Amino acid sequence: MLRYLFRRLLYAIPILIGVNLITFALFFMVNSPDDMARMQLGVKRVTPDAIQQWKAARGYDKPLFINEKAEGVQKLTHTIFYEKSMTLFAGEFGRSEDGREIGQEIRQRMGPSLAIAVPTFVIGLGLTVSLALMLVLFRGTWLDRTGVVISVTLMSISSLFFIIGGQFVFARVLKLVPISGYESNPWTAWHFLILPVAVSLVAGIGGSTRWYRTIFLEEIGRDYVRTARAKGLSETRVLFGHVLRNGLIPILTGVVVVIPSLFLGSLLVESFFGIPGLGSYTIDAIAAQDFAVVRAMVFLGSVLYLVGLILTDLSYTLVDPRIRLK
């Protein structure tokens, strides 16, 4: 087990370097340091001296990848890529272009993101798995067909419709909840979180239910299910005691994709509901062409995804004793 974890951690290093390199290249293919300076200083009446001063103050006056004027290892270390991207491996997120500490911003904004993502993830997973099992239990009936039609309909509607519709109906018309905003007090924050969580659940319930239904339908036709029925087990016990357990591996594989969003938040939901989380922080950074924040968030998302993959592999051994990690 320890050998496996050590090997996976070693694999993660070149992956993270590659993600950093691709993010860096894509960003600077669209924006040059001069463009970033003009964005921060203002497009009109920006002098060349002001641009050079801005670049020098923030370390963007060096070459991107290779410094031909330096010697030895400094050809690689005295570059924008090394100083801005490789320091992330030491946990140094640096400062945003407006001078704020990115690490501190992440710690402050992680709470609101988790307040939305965790309830959405836990309630959504339990709800969709239960609905999928119910559709499989009544497979071939009008209930199953109606559930599939509703799931496909929900999948076909953009999440923006649920966000705007939820704000209009429940916040503006019925005035049951605030239309946007957030409070750090946990005793009153729930009032601002009900609608974003509900919208996130409704937007994702269709696709997840249909996917889990497909998994359980595939499992229910296997030999071990026929054997369990031949032993006299009820259909409910077969579903929850055998089919659900054997369907956990593909479910766990899908769950790992959600892990980064638990910390990074939902971009659309946080932006539309005015939640000061990491999702809205990333959107604002992209709009402001703040490369320091963008690279930090992409790196953090990559780390969380790799951690999720490792945890998923470990969880396989719990749900399927036949799997052994070497």
Contents of the next structure:
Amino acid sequence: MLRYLFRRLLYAIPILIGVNLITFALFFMVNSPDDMARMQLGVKRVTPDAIQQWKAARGYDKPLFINEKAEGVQKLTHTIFYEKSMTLFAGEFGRSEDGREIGQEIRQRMGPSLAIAVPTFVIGLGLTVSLALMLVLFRGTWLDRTGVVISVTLMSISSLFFIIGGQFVFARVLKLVPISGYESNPWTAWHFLILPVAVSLVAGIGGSTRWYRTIFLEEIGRDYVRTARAKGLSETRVLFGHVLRNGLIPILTGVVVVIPSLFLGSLLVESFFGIPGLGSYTIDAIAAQDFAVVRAMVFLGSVLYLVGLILTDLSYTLVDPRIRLK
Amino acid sequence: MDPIEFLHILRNSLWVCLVTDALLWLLFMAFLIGLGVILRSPLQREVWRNVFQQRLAVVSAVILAVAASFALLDSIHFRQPLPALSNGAGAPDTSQVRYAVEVNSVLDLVLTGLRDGYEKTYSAPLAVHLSALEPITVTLPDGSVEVRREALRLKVAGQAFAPGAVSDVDYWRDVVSRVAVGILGGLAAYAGCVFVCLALLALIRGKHSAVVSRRHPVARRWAMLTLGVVFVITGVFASLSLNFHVFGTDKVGQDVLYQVLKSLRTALIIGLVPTLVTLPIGVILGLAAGYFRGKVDDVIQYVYTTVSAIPGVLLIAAAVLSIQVMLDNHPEWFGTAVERGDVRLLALCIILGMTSWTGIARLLRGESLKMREYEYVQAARAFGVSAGRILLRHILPNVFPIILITMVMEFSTLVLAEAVLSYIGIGVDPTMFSFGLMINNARMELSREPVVWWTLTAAFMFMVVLVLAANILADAVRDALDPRSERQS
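May I ask for the structure of the form predicted together with its partner chain now, the form predicted alone having been displayed?
Full assembly next; the chain just shown is listed first.
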């Protein structure tokens, strides 16, 4: 088990280097730092001097991969690739365009993101699994068919609609909750959170319900279910005791992998509801074309994804005794 | 528009072929060829008959076809000739024809009335007044001047009414009569079309077959019904558009119906073109990884884990930002704004394709891992058939249903993604039309007074219909083609 974990962690390193190479290629090779400087400075202030200054201030004035002028190890370390990409491994995210420490920002903004993402995740998982079980219990009836139709319809509606519509109806017309905003204490900020959480729930419910329903339906056709019924178990016992537990295995694949990424928050919901989390941070960075922040978020996102993959493997051993990690 | 003038303009214009135009038409041709292949093979025909046994699938297919025909019409671009300059002596100089900078499409030409009918600013659907009150100065009979706030009459809409206030009776009489004319016109056009189609079919197939054949009555009946509804709606919209803006106008006074119809092309391109990138990469890498195993598998798995480790939106954002900087720094590459927007759209499609191939690669890897152990594949290997040939002849045809299903399901995901990306500002070029841009431009409108709801409603409505149709069709295709899905209910 420990050896397995260790191997998986080692395997994550080349992947993260690959991620860094891709983002590096996108940010520094498609466009030279000169191009970036020109764009950030704006048309009016572009002079060769200003570009040099801009690059020097941000450490972009070095060669990309190999520094011919330096000596020894510094040939490799005094380069943009090393200083901007490899230092991410040490958790040094650098500074954003407005000079703030990115690492500091990330630590501050994690809380609000989690305040939205965790309730959405927990309630959503419980809700969709119960709904899917209910549809399976009533399979073949009008309830099942209506449920599927509603799920497909919900899937076809843009999440922007739920956000804009929800804000308009509940915050502007009915004035039940504030339109947007946040309080630093997540326990008293619940009235700011309730609408974003509800909106994310509605936006995500269709797809997962339908997916879980398919999984449960697949399980219900298996032999052990027939055996359980033959033993005389009631349909609800069969569903909750057997189908649910076996259906959890494929559900876990999709669910556990996103748990670490909950830190990143939701891009749309956070920016619409003015939640100062990592999602809105990312959106603002994209809008301001702040490459340092986008680079840091890409790295953070892929680290969390890889953690999620490892967690998924571990969770298998918990729910499925047949699986042993070697 | 006068059909003769229409043809005249088309004949004298300079044709412009944008890259996405070519791709969209290419996809259409590929679709036709695929259809031909399916119709030839009795087995395939049987499979697809199962798909179109379902009423909703038929309705969805027709709706998608209508959207596609709008998009295809919108994908024939040209630049109209400018009126000839006089050469000083009074006679027009016809030796050299100059063309307008503006690039139009055939759809633009059909919708000329909608395109050029600019109002001053917001107006509600079917309104004859601007939606907000405007201060106007009135000189009273006694000579004093008073400022009143009034809703002004629209410049383009409501021309059928006399100037001044429009009474409710006049207004509703006009609306109802136009709707009635629209329905009748739509039905007449529908009848004409059906007649021409049947006549053509009869010509091709011989005497009675087209009319008499009753082989798939469900499909035919529902297809005809849906088409009829589409014709009637088109008729009503067309007849109302002669005097109104059916979906109102937006901030700059542009007709919302026109924007929505133009957005269809962008949506279809975003939904279809990325698969042109996804499929080759995903299919080749996925099949190769499963078939060759060992080192090849390790490398390919490494690549797709790396790509899928990067959060999708951020990868797209990073790529789009980079491309944007490149385009911004090279304005000399493009002759017209439309070409620039088009290249950006194409870049977006390629980026979306490059980021979404991991799913299908993983799926196909599993399949080919399984299939390489099948007897017929082993037999082929024992005969010394080359790996490439085995993959092409024995494995690819068997995973074709999976590829097709993924492609159809990807369509709706991509159309929805476009809206989100355009909202974040990394979507299509702001000079183009798309649902995402419409939503993005209109997101503050709900907080205006009076509330401007129509732009958002129209964009969301068209998007839902398009995506829902694609989702339903995907479900039907999966039910019929996927051997793993058992029809439970």
